[in-house]
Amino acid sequence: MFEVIGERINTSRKKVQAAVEEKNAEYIIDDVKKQQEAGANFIDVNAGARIGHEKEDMEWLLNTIGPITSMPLCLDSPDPAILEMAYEMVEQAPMINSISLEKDRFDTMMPFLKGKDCKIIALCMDDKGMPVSSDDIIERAQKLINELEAVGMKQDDIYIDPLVQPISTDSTKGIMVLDAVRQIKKQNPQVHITGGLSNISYGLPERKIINRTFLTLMMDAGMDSAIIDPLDSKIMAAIKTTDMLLGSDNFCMEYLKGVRSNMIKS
């Protein structure tokens, strides 16, 4: 089934940093009871908006969290000294988000995940700048397969991100990471695909309606998880829906929660 990293809980967005620095706990913890009811697999926490604060917003954050709820928790920060102290303040194996090839983000990040009980989203960036072709992402996401595997973390455990781009510049992008995607799974099919897909719609109108079309053909492609906005009910509803459609909702009875508790609906 489909694993939804809910991005709601980032100080980037506004209400969130106000809740920060006003200590607003129960703002945090209605957003993340909603997030999980909403149908989120994992929360991500991102406390990195207000520089020089990055540190007591994570503690801050995680000691609110933590308390109310047995859900993952996806540690979002560049800076392996904020991640080790929020992984040792999490109680169930969490995500990382992330590591790329770019080689200062690299190097500091292959030893902090060395022996760590933990989930990887893995960027296929590297210092020359996006992907330009399929090749590239192809590439690229073998080669941190290959060296997250070389630390000891399982294929399950490694989520690759394929970066998606904008189609408004460039129409042949959105091929060029569906294929990419395919072929990623079709030579490692024991790793996740996860990722952002908001980029794919980004200068045109109704964006929305461009995700949710481009989030279909990501998951026919071998996508199994995002990091949305689990509060978005059109797009929550087009993922049962294709997870059903494409046989890994058993007897259909994720679809049918979904519409009997009106999250699916025409």
Second form
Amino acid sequence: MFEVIGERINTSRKKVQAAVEEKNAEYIIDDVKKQQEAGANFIDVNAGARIGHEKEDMEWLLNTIGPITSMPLCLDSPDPAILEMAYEMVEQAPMINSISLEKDRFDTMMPFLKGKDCKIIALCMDDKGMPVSSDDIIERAQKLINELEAVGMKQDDIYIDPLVQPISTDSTKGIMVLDAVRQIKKQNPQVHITGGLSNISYGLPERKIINRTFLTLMMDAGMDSAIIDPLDSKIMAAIKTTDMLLGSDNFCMEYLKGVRSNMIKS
Amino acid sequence: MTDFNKIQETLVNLDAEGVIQLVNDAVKEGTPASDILNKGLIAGMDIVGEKMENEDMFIPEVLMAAQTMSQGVEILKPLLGEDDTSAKGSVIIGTVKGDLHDIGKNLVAMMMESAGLTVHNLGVDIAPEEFVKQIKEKNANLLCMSALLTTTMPMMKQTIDAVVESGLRDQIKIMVGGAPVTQGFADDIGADAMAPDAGSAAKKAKAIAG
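Output the structure of the form predicted in complex with the partner chain; the preceding block shows the form predicted alone.
Time for the whole complex; same chain goes first.
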């Protein structure tokens, strides 16, 4: 089953930032409930946008969200001290967003992860920057998987983000990621593939049709999770429909349920 | 008599063969290479930049226009003197320390080059002291910084502080950009300008440093 990480609780979104500043719990609770109803499996919580206030903002968001949802949260911060606090605050084993091969990030995140009960998003980024080829992505992913397994993480808890890049600046960027994902899944069938999709359409008009179509291709290649806006009903419909077409929806039950509840429309 | 509008129009229409033909014709007619460059190709790219700003043209088209322009420039190169572009600005551009994003920054650099500015693209993960060193070495009059992460935005402020400390602030204008960067943030950290896209970045660069 495809896992949706709802991206909306992020203080870089104006309305969320305003809600955090005004301590408007109602707005946050309402948003989380909507994401849950729309089919999110995790709620990403990012409090990084108000520089200097990340700790208090994260604390307030978690205190606000914690009591009203049984869904696991995705704790989104580059700062292990904040993640440590957040980890102690959540009821369920969270997802952590994220580690990468950038030396500073890697060296501070590895001790944090050791012995923790959590899932981890691992970005195929290193100190040289974004990956430049399929092989580059595959190599970085394998390194991350090996290192994470070495500190006791299960493959099933590892979510590789291959880093989708804009097709507008290089028409081979779609194929590059698709090929890499196929290979990573072949070598590590238990590992998950996740990430944002909207980078693919950067610099082009009518972005959502590009994002949706790319998602379908990525799911065929082995992507089984994504960081998206669950309130975008068209992308959620594309996910359910693709799940069915790829054989993971017995008797098309989920698809039909989606149609009857008006979530899926042609 | 060379029709510069025709060159501009042909470039904006992404007709590479047409542009090359027109540039060759203009050279044969004896039109000065600097005029073909400034009034034809660079003026054409200015239109492309504006269209990009207004979302009438998109990144792949802008890249194609820039490629076409550089083919035209190749024809003109042997005929051009040192001082033949109308824009005199010397630009230092880079992504700040701790940040490895370069796609948007490279587009900005490309549009500035196409606008006739001399661009020194330092790359990504550039420390404040390296920016300062390069400003001195290249005798630049415009510094452009990019940051794509809320976590690396403060590095723009630190870089500006380093420029102030080095005593170079008076000789250089500073422009910032990147997805999370707002005009308010640019004002707060003491930048001279903020550009939301590559088209407007090139236009602003010419206005404040050209």
